[in-house]
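Below, in structure tokens: the form predicted alone, a single chain.
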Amino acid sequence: MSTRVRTRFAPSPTGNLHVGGARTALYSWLYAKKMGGDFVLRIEDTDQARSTKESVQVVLNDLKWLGYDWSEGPEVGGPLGPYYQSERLSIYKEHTERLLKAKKAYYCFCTDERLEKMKEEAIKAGRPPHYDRTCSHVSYEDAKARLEKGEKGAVRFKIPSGKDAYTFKDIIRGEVTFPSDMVGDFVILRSDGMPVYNFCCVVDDALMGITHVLRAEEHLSNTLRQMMIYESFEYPLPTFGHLSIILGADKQKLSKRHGATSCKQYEEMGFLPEAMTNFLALLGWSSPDGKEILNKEDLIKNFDLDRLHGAAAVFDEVKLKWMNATYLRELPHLDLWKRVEPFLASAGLPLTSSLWKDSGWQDKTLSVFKTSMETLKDAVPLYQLLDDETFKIQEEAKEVFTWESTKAVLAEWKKQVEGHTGDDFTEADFNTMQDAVKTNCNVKGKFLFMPLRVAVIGKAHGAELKQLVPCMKKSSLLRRAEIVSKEI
């Protein structure tokens, strides 16, 4: 076996990726990183059906977001490809060739309503349902002759004599045996010609040299099959770690039923590749100093085989948005603005517009607004707010229409944004503003500061004026004071 390190993460592309399958990817990535090794990308699209350009796209496009770059695979080549199955198919046809020769495989050409009665018939009598090797006697030669005439025929691996059970050292679950009658006599290669995913699996393994394969528990299953496959080629068994299930906040299985468990989802409800890779890691792995936050670099530097563990994991979303907001705030606002952009153009805010485009006016109102995020997209109901397009009265807001001192207190507030001296706003300005309103109109508490915050940004409740004016001009000021006035 090669002491070089090689991991792979292999994908179906069916969909968008789940964030189970980035979980994998995510620590066959580290561990190449951490030992020096290699981590290759191989694409399992032999269901001819389900997989698409687009979907191997959409796939790729998920892990170049969450940035685990990869050494060999599509788009970036390399020495053992090609790295999608479905151009494999003469590899796999030769191994099943030397299998036949061997007699260590045979064609089956049962038709699938035997198979089928066969199955119940074992079910019934509480026996396994293995096949019962009807065809296991036809020869090489005469097989070859029946496809000739037409006859369609599966390749059948054939389970091996003499050996009672076959063991393998999990890195996750210590030794795990499985007697070898747990299977019968399986099917490698269909009559379609398309090999199946445990025959594909070890082929490709074996010869792009992988050395530790990590992957979900429910593949824990494949492994007997796949070990006597290995054996049979005489192919180096890898390392194997089945990694422990990901639950959801009820403690059952993650799955649509609980909203979001793709990567793109997340993506696109404004979370950030940095934080759903922290958070991805802690899900079946630990600091070694117990530490949370935990950039890439901290991760390849402490991510060890050794650390990982089989219990299950819950995929809790309330945890994801703190650590999400942890990094959020944290981003430089150069960084953090167009990472934001975005999410603001696709609500259709006005971007173009000179004020909105000044770095200075970005970098306060980032500062004003991202201790209220926890995802990029809390930013577009934050930023709406300075929109003078969109503001508008809310229903709820006109309560404060009805009270002696509302109007009062709104030609005031109007007199003094007219009278102050240029078109920008310190907080230590509002401030001056809100005490004359508060001395000349002799309110205090809700009568002011409701009223106030209606003719800013036509809600009762909401932001803390103090930093909001700061990041608008007196022309925007002016213009909700009169919509607002003419309410009364």
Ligand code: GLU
Given for the second form:
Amino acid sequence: MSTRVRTRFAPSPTGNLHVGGARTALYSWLYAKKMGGDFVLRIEDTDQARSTKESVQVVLNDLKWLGYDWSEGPEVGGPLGPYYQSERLSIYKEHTERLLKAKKAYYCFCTDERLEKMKEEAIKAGRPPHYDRTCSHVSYEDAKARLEKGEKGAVRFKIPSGKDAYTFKDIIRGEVTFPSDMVGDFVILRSDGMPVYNFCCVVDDALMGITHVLRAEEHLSNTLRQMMIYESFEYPLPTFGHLSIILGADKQKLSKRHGATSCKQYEEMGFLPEAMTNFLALLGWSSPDGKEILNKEDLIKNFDLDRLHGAAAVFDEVKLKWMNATYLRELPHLDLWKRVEPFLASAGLPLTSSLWKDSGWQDKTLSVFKTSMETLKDAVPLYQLLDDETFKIQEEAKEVFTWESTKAVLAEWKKQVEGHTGDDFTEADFNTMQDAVKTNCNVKGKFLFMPLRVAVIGKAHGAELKQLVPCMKKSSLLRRAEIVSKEI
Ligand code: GLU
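May I ask for the structure of the form predicted in complex with glutamic acid now, the form predicted alone having been displayed?
Starting with the chain above, the whole complex follows.
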């Protein structure tokens, strides 16, 4: 019987989820889904100064926004918890004791000054700055007695002798070999009693039955220490995959310098989680048929560890915008409106007015606007055009008032609006009114179109009036026409 696949995402909660972290979470989630396995969320919060309740919540919210639901972990629990490392200290302590008793680890009482000096000397002499094992001869009993008396000691892992190298097969990088002497006896439990990442990670992955560890490339070098720890407990090694690095458009490692790097920022910029997921999936993986637009179901169906690749991935925001626009335009209008609403609300638009609350109007306006939207936030300037309160004649538009024909054009437009029966306009209504202005004032081209635009939206350029006017009420057009006619 094959083992049930169990993947995990193990963030250290130190702020918003970075897009790289989100990609790691996504691949782990996808693989678990694909294989009908479990996706475990573990919070690596042993750095208590940096991990607050709030910072954990931020990461959980980001994952929820993306929709990567975990089968075990915070909020949902599970049989192999706790899922916060800060609540697992007794487990690490017990594991440390096991290694101490088996002489696979020992207490070290060296002071920081001594360690620093030893390191400097080693570097000067051209030796690797490994710990010189001074304390490896302190027996377990003596160490306990010293601790009892109040001395501070850390626990060091003893690098096993008799093995020159450690080799494992990385899903992405193939066979990776580390010479054993790359590391010296390393600390697994600090003198303040806090265990270190490499130790907790192994203990947890082993006890939580994790079968596949997907994580950032920067953790590749940690794998040597981790393999040694697995071996010392005789725990089976999981399958590792170290994901390719993510670069900015300039081919440098993606950083704040490039602009937005966290999921939250993209959310605030008006990106959809669906688009973000599709985009992240392709940063290090490709679909077998080369398709680029793949929703979650497609991704789950097609995802395969074999197609993860090690080449650096470039975070191309232009592509992300294109994907976002694609997803956005596919959304049912009811759903799209719900997502656009918070952006309109924070721009102070009149969402509570009866017109803006009308679902027929929402549907009509979205059909007009969505083709001009790449992000949800792009809706703001478009809807602003329909807000009477902020209607204003733009400076650049004032040129139209210097043309001789404008006064008559504006007066005729106002007359046409006044004469319209009913409160709403169709595209045909608008065309008829515009034609009437054209004939009655004997104007055409920019002398017709630009003053009309100013009369409707306060600007001489942009927006197709034949699309916009049907989104407006007679009272609104009249009010605007009056404001504009006062300008001349
Ligand atoms: N807490 C580590 C990180 O956030 C986890 C690394 C791992 O997946 O092993 O980078």
